[in-house]
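Take a look at this one chain, the form predicted on its own, written out in structure tokens.
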Amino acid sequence: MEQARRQFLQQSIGSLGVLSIGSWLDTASKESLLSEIRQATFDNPGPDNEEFWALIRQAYTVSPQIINLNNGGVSPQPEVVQRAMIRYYEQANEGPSYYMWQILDQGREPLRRRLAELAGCDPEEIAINRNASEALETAIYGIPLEKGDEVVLCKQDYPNMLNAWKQREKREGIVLKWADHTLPTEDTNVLVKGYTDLFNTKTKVVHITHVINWNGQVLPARAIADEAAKRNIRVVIDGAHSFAHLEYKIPDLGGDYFGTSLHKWLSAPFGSGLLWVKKSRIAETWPLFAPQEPASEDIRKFEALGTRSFPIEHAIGEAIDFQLLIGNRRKEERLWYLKNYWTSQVIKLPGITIGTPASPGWSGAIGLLQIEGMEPSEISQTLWKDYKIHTVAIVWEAIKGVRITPHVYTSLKDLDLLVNAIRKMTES
């Protein structure tokens, strides 16, 4: 029995390394959680092992008064991440200019290495930013373009990114070409063709949202990127909803630029993000905040922010530990399982449509609920008023519904209440 327990623990946290395990054991709450995991007797907990996921839930401090199913907007942090940020914040306040610049600032390089390991890339391609908008707008504004150059994007991309491209259009005279997807779909050829039909000799950039935030549709980013590479078109990938959600390495997507928010699926502190720039593109890309050498080949030129929140940056390391404790693949499978758990039960109810692909690989945790005869706002308000289930109404470019997004701490009991609520709405 004890050997089985040791084997499970090694499988769960073996990839963390000695130093990371040590960091997990420096508070009583972390030690208690690991102690409970050690006592588990299962060999390889899968997506439906509720005993294992109940332990993961205990790592969070989510309110028992509400059911948060809007984790697609921003995710809560495990207690270990919260406590780390508070600890670093208190340390910084003991002598800000000393502790921030001479102590905490020295931790950025180890953090860069850890993020690169998680992302499967070279540390010299990773910049630490505050969110996906900052990271992606660095790429959007930094790519050298001339009047008349064309950029291909789609109407279902995130508004901040669309607005950034529109601003370049107004200021510099670049031309935007719009793909307009009919979603959901599991047809790779249709999705790729939506972009490639717009490619021509003037196309210089294609902007790809890996997971559409409105309904959870996964786009075949690599297939689109490969077609762009054949034409020497730069590829910008918005990974805000795919990083630490789906299992992949950033270079595998075939892009030149990649941006994400770490406070979504990694459960890192609010206001943390990551920019990846392919090494060969760093020198030619203008930084959003001007450093001393804007044409430098050093990825750090994209971090010339000035005073920032060092406590937020440092606590990212604890979020990485927590991600690795669960395991990337195990997490992806659990998130898809949760989405499938509730959608498979309500899809046969009268008037119900799910505006998200059903198959693994085409979706993850995010699901879009549509009820015939009810506006998204009405559905969302009813879920909150009658059941204290927090969701978000979506109305954007032919996508209408309520986005429902569980996370690893979400229990099946929470989703049973959701299913019951939807069933009652269809009966009324």
Ligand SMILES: Cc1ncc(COP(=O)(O)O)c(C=O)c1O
Given for the second form:
Amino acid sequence: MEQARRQFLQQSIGSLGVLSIGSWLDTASKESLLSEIRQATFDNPGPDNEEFWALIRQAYTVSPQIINLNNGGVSPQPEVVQRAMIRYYEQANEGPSYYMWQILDQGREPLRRRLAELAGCDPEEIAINRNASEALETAIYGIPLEKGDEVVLCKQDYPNMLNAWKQREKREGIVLKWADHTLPTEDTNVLVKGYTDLFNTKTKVVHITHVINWNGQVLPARAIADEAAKRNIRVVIDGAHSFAHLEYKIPDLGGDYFGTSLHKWLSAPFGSGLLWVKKSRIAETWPLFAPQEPASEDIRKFEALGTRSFPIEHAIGEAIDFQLLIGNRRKEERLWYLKNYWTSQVIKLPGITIGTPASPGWSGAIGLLQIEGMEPSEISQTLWKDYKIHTVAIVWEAIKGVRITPHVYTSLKDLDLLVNAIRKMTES
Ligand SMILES: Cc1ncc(COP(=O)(O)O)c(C=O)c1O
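Moving from the form predicted on its own to the form predicted in complex with the ligand:
Starting with the chain above, the whole complex follows.
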């Protein structure tokens, strides 16, 4: 094991300069790796500092047998997060009702404060839950609306959210108005106009996906929200792909509601998420699971779920530690750097189109690859069959391609293999 690690490090990072590979290998514990990463951040490593990012890779336990470039689906967790989750799980099993409700549950308020610090908001606006779907459906079903009230959303929003709005349409007679974006684009005015053209006096809500999952397009959430605010329209923001990926503070997006999964870009345990509700909107919003006081101003009314996985929730704390160890800004820059690393090479090949905006601020890690004359499923199957590169084929509205999503643990070597594979496909 130790020898395999040594070999891996030698192959992947060659000769390390300031970072002492030897001292780390001699101390096997993950703690020493984390302190090595901490030390390395003092030199403010940039997005192209492969020595630093090789250390980050070591904190994960991803399989060396495959190259996982579908981190847009769900992220793996660093080992320290996995271990924490297992530790809490084992502890809970020593006496579930005692350890879960009397010990672990005591950590809920400190965790809320830490999440709020990360999100740049008041802890009294954060509810901890299981994923973006739960968070956003709480908002979608909870906003008081009457028959005939209009909601503006777009065809490129996430299916779970669209289905929730459609269910309200069927059940309660609200009216959905659909924007249809032509993507990719870096034109704020066009994107904003896509929504404002549909606003009228009956519009009560606008639903905005901050980063479109199909192609990684960032939408100008703040600019859309500002237009909505002028007309007293509530704003729901789907931050499933932007939280802990792009650097921002939730209130700065100008929304009334924000939901995200934490098992995506934060690398928290599978089945963790958060809902943010602007303080002034809490009382009027109906919870999905009824608490004793549904009209309460207490954000905790959105957590009346019953027995849930305390170990999963608790290990979110370790994921926050890991996120802060890297730093939000550094992570965003690295993720964009990785996307740009492969897209800037393959775009020069014949028949290649990238269906994602190129500029930082308009995109992060997610890139959509199109190869002329090849169906998305054919491309992703070839990547898997011939190279063991795991990606996902996307066909949604006018968006077609293979979504490629590296993460902080992805090495340039992996991306070199991807670039070569794409080159081969364009030659055949
Ligand atoms: C934009 C967007 N919103 C919401 C979700 C739902 O996330 P979850 O399945 O974690 O609830 C996803 C999942 O991929 C997504 O991409």
